[in-house]
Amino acid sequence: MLGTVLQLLLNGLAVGCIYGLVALGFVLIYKATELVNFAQGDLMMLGAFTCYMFTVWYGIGYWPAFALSVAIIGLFGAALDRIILRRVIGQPQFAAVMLTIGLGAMFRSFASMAWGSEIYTLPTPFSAQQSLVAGVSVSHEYLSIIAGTVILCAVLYAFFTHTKLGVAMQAASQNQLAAYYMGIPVKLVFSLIWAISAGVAAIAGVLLAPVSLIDTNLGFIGLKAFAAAVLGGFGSIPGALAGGLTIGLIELFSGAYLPEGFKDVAAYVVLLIVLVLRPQGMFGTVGRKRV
């Protein structure tokens, strides 16, 4: 029993870490330009993607391959941010979710003409190799998930706190008007914020490739990343982690001891629950506007 639980909990901390991971980029994006980014699951799809092009079809190296991919995808983003998404903003809210939506269909389509319909497994240092730690079997592959997960986030607060850039990355995003008037260049940092999000999405992607398989359907956990941006309080980057931790713990749990069907609406039933009683999210704050 004990091992069990042991078991599930480690799984759902695993699967949690992606959730929160594609929820940062939600964040990281809403913070700096108030834009919910619909093909953010999407993006870590196209991640998935390339590093099993780079892997696979060329040969190269898994490490050399994520950091392609990260690379790529982050540059991707950069440019989306510079060519298309900067031109909706201050539209309304609705035109920019409907773009957004519509961007993820197309790199879906883009998937599926450039990678068929298959689905493919990424080949990893850590595929099919277990350790037996107090009884429980425990995966390498969810064990770097969870660990590429924490150097993620220590990496990200060393360079939002220690950082000039990252600083002036947190001022453009609280004052775009007082930030430009101090003379940091708010639109490349706005493509930055977008780069260093479509580049968290790629890790996630990368990181659960091995577990979950690839396919063009990859993206859709985005749906559930957004939810636990939601619970853990949109805006909020540790909101974004807690909220994903959450979800994974919640959706594994209640599908080995609910009935079966109830793991994929236990996280949306608790995310309506959280917002009846705490609108804001667990970690969000109440904002107020004066007229």
Contents of the next structure:
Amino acid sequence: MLGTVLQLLLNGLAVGCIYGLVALGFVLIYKATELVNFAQGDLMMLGAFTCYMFTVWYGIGYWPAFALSVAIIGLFGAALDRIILRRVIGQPQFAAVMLTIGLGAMFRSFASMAWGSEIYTLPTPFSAQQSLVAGVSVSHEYLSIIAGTVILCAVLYAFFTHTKLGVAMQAASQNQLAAYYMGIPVKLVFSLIWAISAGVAAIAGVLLAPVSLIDTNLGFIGLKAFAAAVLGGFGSIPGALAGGLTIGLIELFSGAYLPEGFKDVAAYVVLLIVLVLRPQGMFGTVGRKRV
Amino acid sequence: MANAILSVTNLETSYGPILAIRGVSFTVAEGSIVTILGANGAGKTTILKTVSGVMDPQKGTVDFAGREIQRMDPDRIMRLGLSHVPEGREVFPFLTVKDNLNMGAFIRRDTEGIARDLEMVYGYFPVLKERADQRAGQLSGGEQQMLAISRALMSRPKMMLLDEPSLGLSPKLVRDIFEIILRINRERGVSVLLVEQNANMALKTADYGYVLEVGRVVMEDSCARLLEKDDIKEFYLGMKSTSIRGTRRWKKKKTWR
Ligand SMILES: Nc1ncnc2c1ncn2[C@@H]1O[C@H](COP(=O)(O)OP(=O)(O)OP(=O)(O)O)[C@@H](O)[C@H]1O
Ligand SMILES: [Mg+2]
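Alternate state requested, the form predicted in complex with the partner chain (shown: the form predicted on its own):
Entire complex below, previous chain first.
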């Protein structure tokens, strides 16, 4: 009994980490450009496929493939900003929303053209390995997700608070005009934020791949991650992570203990309740930021 | 006049179809403080934004330290040594006071010089040192103004543009801020272009002044002489209440043209 609960807790946290990472990408881009990137989940999918391609088709090994795919998707994110999305900033929100939804659809059809519509499994150094912790068998694949998320968050936190470029990214997100007055190259900074968001999505995809399967619809996880971002009070980074973990845990536990069918809606029910009680989300602040 | 560090010639700037600046010319001598006075909507902020590159002019030239800078990007202009303290402070609300100041030095690489300048601005405004680790959004309006001025100083500018530094401050704080502006100018040789509603303080602090009316310069002179003029006394110094000032001045305006 206790064993099952611990198992669910671990798996729920792992899935929640993935939601949290994708949600973090939503929030970073939104804070900087006030634009919601609905293609975030599909960037994650591209990351997983790219890593699979390098690992299995080209056989370059898991870790180099991991690094390479994150770099490629990160660059791709920056290019998206440079070439396409920068142009719709300042236009009505609907334009940007439609554009990113359309981009997501294009990424999915690109993926099926490039990699086919089969379902792949990504082999990793920790595939099919388990440890026995306190009588519970713990799969290394799930552990790797949690460890990867913790490390990534620590690195991002250090970068955003302790490096000049990181602080400048915060500054440009908080007050674009003042950032120009400081001589901060705001447009370049926004492209870098896109690169980070896309790179984080790719990391999430690669971490998720071993426990899920890779197919072109992997990106629909983005919808739950979006719910996580809203739950955390869209605009708060700790909120995005907390929202992700909450939704991951709710999903796993409701899948195990509630009747069939609740698993997929439980997250949205909780979102609904939280938004009714606390419209600004768990971590949101009342009142909008100015710019 | 001595060497001009900034000279603006026949500047015209518009917001869409609305022409806000209609052919303005002025100069700022190196090392001096120049003020631009004018009622609400006269176009003072627009002039500063055009000079610092946030807005592009339709016509005219802006010369800074021997280079034409009109239509340059704002970050390039600031790298040339022109630092803008915008109307309404525009601090980074969720960064600490110290990080705000460090962002002022974003374009610099000399860590030691930055540390020394940090101590210098803490010397001008000790309250900023006490609040160094607090978020800037939690400062009072006056403290945010001190922060905005200090942040602009952190880039080691040759010249500062100050847009209504006294806005919303108590009389005591206004005097303090102007005294520091004077000290910054005298001690560090920073030229200053000062835009103000508080004509009394501005004319006592600055060396030379321009009066702006609906996008045009209608009067210019040394501040000592401007303080003696009847028009100035009546419309900028005599009346403390802003609400009647606008209408009264409107009637008299024609005599100035
Ligand atoms: N964003 C804008 N869009 C359209 N018109 C504007 C805009 N900003 C200012 N204006 C107009 O341009 C003119 C000059 O405005 P500006 O802000 O330069 O005045 P100001 O002298 O700084 O006034 P204040 O003392 O109130 O700050 C005004 O008539 C104003 O209505
Ligand atoms: Mg103004």
